[in-house]
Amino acid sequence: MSPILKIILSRLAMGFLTLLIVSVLIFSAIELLPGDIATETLGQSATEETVAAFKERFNLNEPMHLRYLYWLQDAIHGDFGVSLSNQRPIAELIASRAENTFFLAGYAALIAVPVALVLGMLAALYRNTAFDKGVSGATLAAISFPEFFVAYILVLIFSVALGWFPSLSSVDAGIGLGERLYRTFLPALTLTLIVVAHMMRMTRAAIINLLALPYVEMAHLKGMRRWRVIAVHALPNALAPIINVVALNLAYLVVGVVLVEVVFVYPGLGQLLVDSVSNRDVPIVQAACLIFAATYILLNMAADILSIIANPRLLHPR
């Protein structure tokens, strides 16, 4: 088994044990929360039988380590058992959210990274100039203020003032295209503003790096254009790190657009969190959780192998 094999492998079995101890902790978690949750669920009012037998259908009298064996493998099936709140299958709640929130992540995906690559060459072309500086102190900016607030500043300036974008991003099954993405793009472009800067300036800083390389230098002394030898020589040589920041960012993208979903009202899987920790929904909570857990952890395993892959070192190894 060659080298660069085994190292995918064990990254492999690393992401998938995070994930099993992540899923122990979401559940022991919730699980650990004060009050009862039958009686939260039924009300106050509710009798002893009705307890009693909300229980018994939950499995709720088990031990926590069996309920944990037994949503587990349900969980692993794609079951993640009935809404306490309105007895729907959670499945079924939740998959029509979860295509809102990776849709509105893809969205947001298709504008920051052509961006942050883009910004970040010619930030490195011309560093330490005005533009240069003026491009960082603007993503800094950004990427200073909680995603909530450059949501209500982008909503006051093109809802209110100039009224070009919807402040609720309202949508449905049976919108088109062209009308979806009218509609999701303020909080797209919140995203955007959001996780530019990283992608940007870890672009900026691996190719000027390599800029005082001698291969580089040699392609300046041969009479390349500056631009060509980043395009050509520094950026595929730079594409580790690149590579392994935009995938972080592109999890980020996933399991940080909770507070932007609240904020334009947006039917995704974050809203859908927030009113299940509302209602104290705990089946809805824990698959939600469960769901921005696993994406996370493999978008970081994507990042890991990715930038395995991308490393001349061990692709070539002498």
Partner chain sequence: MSLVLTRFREAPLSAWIGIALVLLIGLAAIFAPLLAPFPETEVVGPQYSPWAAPYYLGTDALGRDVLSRMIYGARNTVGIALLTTVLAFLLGAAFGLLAATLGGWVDTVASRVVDVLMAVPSLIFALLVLTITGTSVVALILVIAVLDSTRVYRLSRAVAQGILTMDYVEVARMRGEGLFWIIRREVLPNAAAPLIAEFGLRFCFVFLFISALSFLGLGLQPPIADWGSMVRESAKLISFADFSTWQTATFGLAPLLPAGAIAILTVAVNLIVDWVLHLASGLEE
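Source: prediction; values computed, not measured. Positions refer to the first chain, counted from 1. For the two forms, the rigid core is made up of the largest set of C-alpha atoms that agree within 1.5 Å on superposition. First, how it differs from the form predicted in complex with the partner chain.
Put the two forms on the same core and the Cα of Leu69 is off by 2 Å or more between the two forms.
The form predicted on its own done, now the form predicted in complex with the partner chain:
Lone chain follows.
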């Protein structure tokens, strides 16, 4: 087997192992809950028969490791059980909300990634100019601001003062794509601003590191044009660090969504998660955490594997 395939397979295995361990952690949350889940759910007045029926239904009489396996098996098939607070199937509650959340994250990513990469490269190329310093200052501010501060400033400007966009992003299945994009513009812009700052700073640093390398200087000394040096000599080697930067920030985006959803009262997974934490509706919290964690782990794993493939030393072994 070629060494690169070996490394990729081992990263895949590591990723899924991590996912498995995290799923155990998430599952054990319900075990650690103080008190008995049956009485907690059914209330103190429940008869013994109803408690026994409840326990039977949720396999609560089985040993813990078996219950974990049942839970995992169901979760893989999209069945997360029922909500403790209103007895509705969680899969149903989650499906449209997860879709909304990924829509918002994807919307922000589509704007943020190209903008951040271009700004980062420009700042690296024109480093120590007024442009670079201006961008650096702005990004420092954006990194330091809490998400909700950025969000409320945007609301104040674009919604309250100018009246261009709605301050609450209510969407439902019935609305068209254009209307959806319009209504979710402010949350997407908030996420974009925050993520662009991080991504741009990291891109700038990665490119500056690269421009100081001897082979980039060599390309200048061979009389190559500036753009050719960047595009042909620097960029292919910048792929690995840039892939990592993008993945890290996409993963961050998936999390940042939680706060932004609450600010804009957007019907997403994050909003549901926060409400469920307040209600201590453990099965929903577990389901939402599992989805967020899996996304995060898979994104990081994908970045890891892509940057291995981008490394010529591994791609063309001795």
